[in-house]
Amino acid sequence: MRLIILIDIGSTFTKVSAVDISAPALLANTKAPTTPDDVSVGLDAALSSLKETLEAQGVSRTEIENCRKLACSSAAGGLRMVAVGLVADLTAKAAKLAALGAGARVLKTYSFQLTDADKAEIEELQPDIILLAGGTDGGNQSNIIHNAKVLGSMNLGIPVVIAGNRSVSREAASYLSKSCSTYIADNVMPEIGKLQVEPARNVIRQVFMEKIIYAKGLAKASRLIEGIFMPTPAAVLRTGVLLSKGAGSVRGWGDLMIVDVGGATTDVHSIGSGNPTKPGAVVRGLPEPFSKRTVEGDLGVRVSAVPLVEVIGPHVLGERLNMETTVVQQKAQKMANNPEVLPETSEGKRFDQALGYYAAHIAVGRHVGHLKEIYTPSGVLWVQEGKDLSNVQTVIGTGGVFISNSEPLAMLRGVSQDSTTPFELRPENPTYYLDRDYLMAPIGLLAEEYPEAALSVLANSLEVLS
């Protein structure tokens, strides 16, 4: 046996899993409430519970204590970022895609030259890290220099990753070095229409490991684990890529989508090219990354229940559940005030289920590409913006909202194409899977060193829904 313990320190729960990578197999998993003031307390409780389970299976205490323990985390608010670029639809969007792919929660994206109002807003937002882009390589120089000077004058004392015009990256860093720690990555958009987000993602991960986990107090857990290696969403995205492409002798699953409906946000990950499937469709806009993540801060089924209900429409939920609008709003407020409480009554479970359905439905609608019908002198032209995910055959639901509900399929069906979304390029007829064992994030920790074992464990764990 070759035991590794994988840990996901979330904002609400800390989840731990034990895997044998020599078999390979999932041996046990458990969870405990995350303790925000000192995450090591909740982590210790989860590890103790796991240890008891493993010892009951015959695993020795020495082997448990000496095995590797790897972790990812979205505790303490996750990785909070601000992205700055030149043009809203180009370098600013590229910077946002890089930040999201690195597992960050993007608080705000700024384009063109930062103003005094922007400066004040960034100071109020207090991000953990700033991604500064702008200009293609050899292109516009003045914008990124101006923004570097503004950021340098703010004395934020936080890391800034510079991923813009390489001709002036070091000059931009010189204006920031007195007030911030700076990192230089390759340009997120070196040429017009060319997206290059991986180098910036890798640098953001490096900064997370070196700086952010200490700023958030997560280093208190270091006595129990080998290290926190990435934000949880980045680990999920890495797992998605592994599952899609496969490893060694283990075949991949092809294009897929992962939907994570949480208490505060809903994350959607898609792995695939997203090329047009409609004959004659013309793609417009910035190229989409093969592995893409979006996060919706107003779509959550606990902390964000009130804004979610507002997005859905209280009357829509009321009609669906045969409830008065005021009752719907009261229930949402109660959930937001008590996010740790799970529903016990049939009415409460139905309410949860409806919120999960709409969170998935709306989040996927924002993630996928869209078709537009344009009339020209030579006839109708179809224009595609974003990724065409209509042929995606695999959709995986993960997170407590799906796992704790008795009808996860009813919620996941909100992902697919229906008569109300004719121009949204959603999966049309996918097979749905449930991440019953909470492995989508932990497996990402294994993906680099033990890809075949990681893939085997995950594939055997996912539950097909029908």
The other form holds:
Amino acid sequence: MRLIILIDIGSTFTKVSAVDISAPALLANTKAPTTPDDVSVGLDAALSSLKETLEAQGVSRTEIENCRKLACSSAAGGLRMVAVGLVADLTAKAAKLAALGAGARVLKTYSFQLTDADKAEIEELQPDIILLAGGTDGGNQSNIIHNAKVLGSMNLGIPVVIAGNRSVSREAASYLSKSCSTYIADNVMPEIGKLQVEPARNVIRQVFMEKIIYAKGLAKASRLIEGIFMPTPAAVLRTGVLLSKGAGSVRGWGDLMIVDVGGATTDVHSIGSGNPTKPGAVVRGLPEPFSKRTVEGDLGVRVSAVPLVEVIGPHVLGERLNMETTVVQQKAQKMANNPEVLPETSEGKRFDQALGYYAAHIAVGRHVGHLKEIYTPSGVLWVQEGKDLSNVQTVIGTGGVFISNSEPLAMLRGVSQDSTTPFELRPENPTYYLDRDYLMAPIGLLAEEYPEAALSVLANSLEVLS
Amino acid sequence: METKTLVLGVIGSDVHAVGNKILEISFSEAGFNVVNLGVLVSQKEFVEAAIETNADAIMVSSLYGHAEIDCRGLREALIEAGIGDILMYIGGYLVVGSQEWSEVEEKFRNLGFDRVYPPSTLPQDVIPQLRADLGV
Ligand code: B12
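Having seen the form predicted alone, can you show the form predicted together with its partner chain?
Let us now look at the entire complex, which starts with that chain.
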């Protein structure tokens, strides 16, 4: 046996799993409440209960103590970032996509020249890292330089990752170096129509490991373990890539999506090229990453229940559930006020399910590509923007909302194509899976070093929903 | 010689792709840095690409007869975006039917194009003028 303990320090729970990577299997899974003031307390509690379970299975104490312990974290607000670019639909969007893929919460994306008002806002937002882009390689120089000077004048004292026009990366860094630590990555958009997010993602992850976990007081926890290697969402994305591509003798599952409906936000990940499936469709707009993540801050079933209900339309929800509009709004407010309460009545459960369904439905609608009809002299032409995910066969639901509800499938069905969304390139007829053992994040920690074992463990735990 | 950047594309709902490819190859061979947006390019895409790449000129093609409608407001959009004095050419089949060329030329100059080219213009006729206009 070769034991590895995987840890996910979340905002509410610290989840730990023990896996055997020599005869790949999940051995035990426990959790304890995260202790925000000193995360090592909650981690210690979770680890001791894991130890008990393992010892009961006959695993020796020394083995448990000496095994590798790897962690990811979304505690202390997660990785909070601000993205800055030049044109909103080009380098600013590329910077945002890069930050999201690195597992960040993107607090705000700025385009063109930062103003005094932007400056004040950034000061208030208090990001952990700023990603500064702008200009293709050899392209516009003045904007990123202007923005570097503005940020440099602010005494931010935080890391700034520069991933813009490479001709002026160093110059931009020079304006920032007095108050910030600077890191230079390859341009997120080296030329028009080419997205290059991996290098910036990698640098952000490096900065997260080396700096942010200290700045957030997470380092205490990292004394108990080998290290906190990445933000939790970045680990989920890695798991997705691993599962999609396969490893060694374990075959990959092909294109897939992961949907994480949470209390405050809904995350959607897609792994796949998203090439057009509609014959003759022409792709326009910024190409999107093969592994793409989006986060919807207004779609969540507890803390964000009120904005979610507004987006759905209270009357739509009321009609579906046969409730008065005002009752719908009151219920949402109640859920936001008491996020820890799980519904007990059948009416409450149905309400919860409907919220989950719409959160998934709307978040996926924003994630996937769209088709537009263009009427030309020679007839109708289809233009695709974003990823075509209509042929995706695998959709995985992850997170407490799906696991704690008795009808996860009813919620996940919100992902797929229906008659109301003909122009959204959603999965048409996927198979739905439930991440029963909360493995989507922890498995990502194994993806690089033990891909085959990681994949076997995961595949055994994904439950087909039908 | 300093490399000059050209943004190239076929405007509007126009899918004629062949001339666009030929222009890309010819301008690249002539030493320009070509940012080719391809066919079906909106005004917004021309403007945004020119900003990010710090382009020196925009080369618009239109073959399907709707050039006038598609190009109206493009110069104004460039002015709004702060790059109003960028050099801009247009070529292709700009109008439907046979119209007096001088009238066509004037119409498109009024729409903000610095040079207007009739059908079947060859790249080698354009390149010297482009070099002269860009001072290279
Ligand atoms: C092939 C073709 C098509 C193909 C295009 C395939 C493709 N994906 O490329 C298809 C069948 C799709 C097509 C469709 C249509 N077409 Co058509 N098509 C042609 C055809 C036969 C050849 C075009 C071509 O490739 N030429 C070769 C290239 C190398 O030349 P070029 O494009 O003119 O470009 C050169 C110069 O003009 C110049 N140039 C071009 N742009 C610029 C820009 C600048 C800045 C400069 C300096 C120079 C420059 O440099 C280029 C290289 O030398 C022409 C007729 C013709 N013989 O030209 C008609 C033609 C362009 N089409 C025409 C029409 C009307 C249509 C349709 C509306 C027909 C319809 N009703 O269905 C549709 C429109 C579809 C759409 N939404 O765009 C008309 C346009 C008439 C007009 N403008 O008044 C033409 C002229 C035919 C005709 N005589 O009626 N077409």
